[in-house]
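We begin with a single chain expressed as structure tokens, specifically the form predicted on its own.
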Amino acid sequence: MNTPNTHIPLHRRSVLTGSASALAMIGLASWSRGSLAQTAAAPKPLPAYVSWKDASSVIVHSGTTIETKRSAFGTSVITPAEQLYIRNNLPAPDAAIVADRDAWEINIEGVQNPRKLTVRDLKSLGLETVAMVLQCSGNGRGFFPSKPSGTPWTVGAAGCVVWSGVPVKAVVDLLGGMASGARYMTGTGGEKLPAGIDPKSIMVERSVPVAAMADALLAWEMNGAPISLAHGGPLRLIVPGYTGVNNIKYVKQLAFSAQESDAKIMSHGYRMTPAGGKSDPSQPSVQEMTVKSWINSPSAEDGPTSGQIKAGMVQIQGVAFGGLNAVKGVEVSVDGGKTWQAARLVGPDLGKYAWRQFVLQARLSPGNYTMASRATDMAGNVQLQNRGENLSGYNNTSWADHAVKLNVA
């Protein structure tokens, strides 16, 4: 059985440096109907800019992609920064940008009175806090049998975190409101771009519908601490209910316009491209998240033998979220979806953008089990059985893919 994660408090940190700890990788024995099994890989150290993370709770895929282990989510609602996944499209900027956080500037365009504001200015304009699921668009990519290019995430490119900052709407109102005809809100990241290439080909700049402004924040704090460099500090655009790429790190410009950004990451990147096709602006953009859940425990990481636990009473627990909608309920199956039982939602309800913990108590006899969860949101949307096939392995919400196979001895 998994035990609740109690070993690390939430510290107030920015970026710490130091020697990287070795990470002994174990297989993510999490199987879908396609019988995916991620085998043990050579140990990889934590990169220096995230050397403060808990190496025992994560899988280092690369210097810019780090996944939370399924067994590390524990039974608390909030994901500690030390365990939260990392997905950066570009290398993190120099740590100097968080030396004087309040001096960081953001340019606000497409409003009646455009201007630059410092974080210090923003802190005087308002304050709001939101708990929300932060999830990479490719979370669940590792379950695609087509093996799309990109990090083979299973469930760990996600977490539930608390952001604090000023509502975007308050900033826009202060500056006289949006300019007429604005249909999109576009955030531009402040990463340092290589010289000699077209900035639009590599810059992180994403557009979302202006309706997303209603709950969006310009945030300077995560889980009660200044946002670390690794997670987008000193200032990050937070768009609750939208996938991680739309939550712009090191945000240096926020613009309101009639057209989407023409940066490549917007026009061709993160598009729901049919398998075997080529991305183009006519295809749906990866933006809003939809209803999803998975079981965290018991998992194949429990017990002395991979994929095996002892017979008896078992607490089957996991997480569920609805993207733009709150979770209404979760069902659990121990027979691969043939029959379902209603699980119980546990823990505090932190709002519609946060995930909910669920649990089903079951007595399991010796044998083989395929455990799955299926969530329903307040709008009546039910988590799908099958993934939506696409070129890059985006938006996998399939309950069948996220099921776990266990042997009970």
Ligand SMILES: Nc1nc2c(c(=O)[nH]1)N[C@H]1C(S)=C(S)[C@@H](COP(=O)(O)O)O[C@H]1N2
The other form holds:
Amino acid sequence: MNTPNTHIPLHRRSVLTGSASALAMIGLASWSRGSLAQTAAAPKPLPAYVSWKDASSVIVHSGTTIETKRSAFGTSVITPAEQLYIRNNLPAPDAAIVADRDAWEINIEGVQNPRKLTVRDLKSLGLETVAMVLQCSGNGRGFFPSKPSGTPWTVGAAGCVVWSGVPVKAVVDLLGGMASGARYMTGTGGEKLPAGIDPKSIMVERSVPVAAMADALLAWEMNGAPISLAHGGPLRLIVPGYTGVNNIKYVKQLAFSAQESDAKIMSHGYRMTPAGGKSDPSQPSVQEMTVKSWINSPSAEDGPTSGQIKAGMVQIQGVAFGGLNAVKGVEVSVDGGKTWQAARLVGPDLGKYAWRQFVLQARLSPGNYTMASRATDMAGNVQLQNRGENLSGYNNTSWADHAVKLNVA
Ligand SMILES: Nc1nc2c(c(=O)[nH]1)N[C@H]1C(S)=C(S)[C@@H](COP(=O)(O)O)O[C@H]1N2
Ligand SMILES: [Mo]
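Please give the corresponding structure for the form predicted in complex with the named molecule, as opposed to the form predicted on its own shown earlier.
Time for the whole complex; same chain goes first.
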């Protein structure tokens, strides 16, 4: 079987057991009919639960996979909620769960004194804010020539957002500390699971090493507002520096244990499986992000004549982040990586988990250009030229793949 991220096994089961409205909601109906022509012809409308998103800034791949357009990323560091990508493995829970946010309960297990806490309780236990790159493990999958199954994201399954909540560590300390022998922190999503399917095969439950607890939050606010249902309200587990899937929405349980979760999304999903291989729990799990950058402007999506810009002074700008490390610098090339020039980091530094904006001004005469960016983090890691091939198209940080080809006229 393929990884859950491919959606294929899940879709088949949903087709058998899900209601028609549930299928429509998660955007499966059109896919299962398999009309490619229809997909290419008209942009899909925003699904109801994210009707408040800015339709002109996003690409709707399906009802549960929505990407920010490369040309829509601004230069003010923070990604507005209206532009931020969406990725749901399951239909979002009913909006009723955000009607009384403070009443939402989370079960804390694997501590000395396990108990349930409400969001109201959590709001009295501590407060921290973190700016963080939220990025889907499969961002950049669209550049894999092997065409892995799953959404062919290019750069827009990522954003930089600010979260507020209580440090997980404060909660654990209050409950007497972790149970002895705990090595993993496991968050469980609060989705209602369809009947008749083994819950372990579809539930969203992810484990990360307990070291990740140091900067983790149980967050109730994003970009200064209560977290929307679409982005995981009323309560979301935030694990800075870790790929999107490890940041559990509508988190209903946080557990500390000696073993990783045996949910399929953990044991077989999001594994670095060799291309052509089969996923298994011995392969590395997709967790920490590594140094990456890309150019947002000029981009091949700009202007009415796609991929063409006017000669003269051009501001080449984009974003760079280091995963667990701060960004030290970014270089830009306009000749496909033959020569590089240092770009300037712009704007506020919102901490090591946020991205930095960069800019390089260049005077361009008519011709063809391949523009690339290459970031270096504070630990000296340099963004790689090539992607690491893997079955599901995870962790693409290749500067060559993210390069922009432009004709200057
Ligand atoms: N409960 C729950 N949490 C989840 C998911 C999910 O389907 N259910 N999807 C994960 C994945 S794969 C990603 S990339 C991010 C997407 O977050 P966003 O939709 O807020 O951008 O949420 C993660 N957390
Ligand atoms: Mo993801």
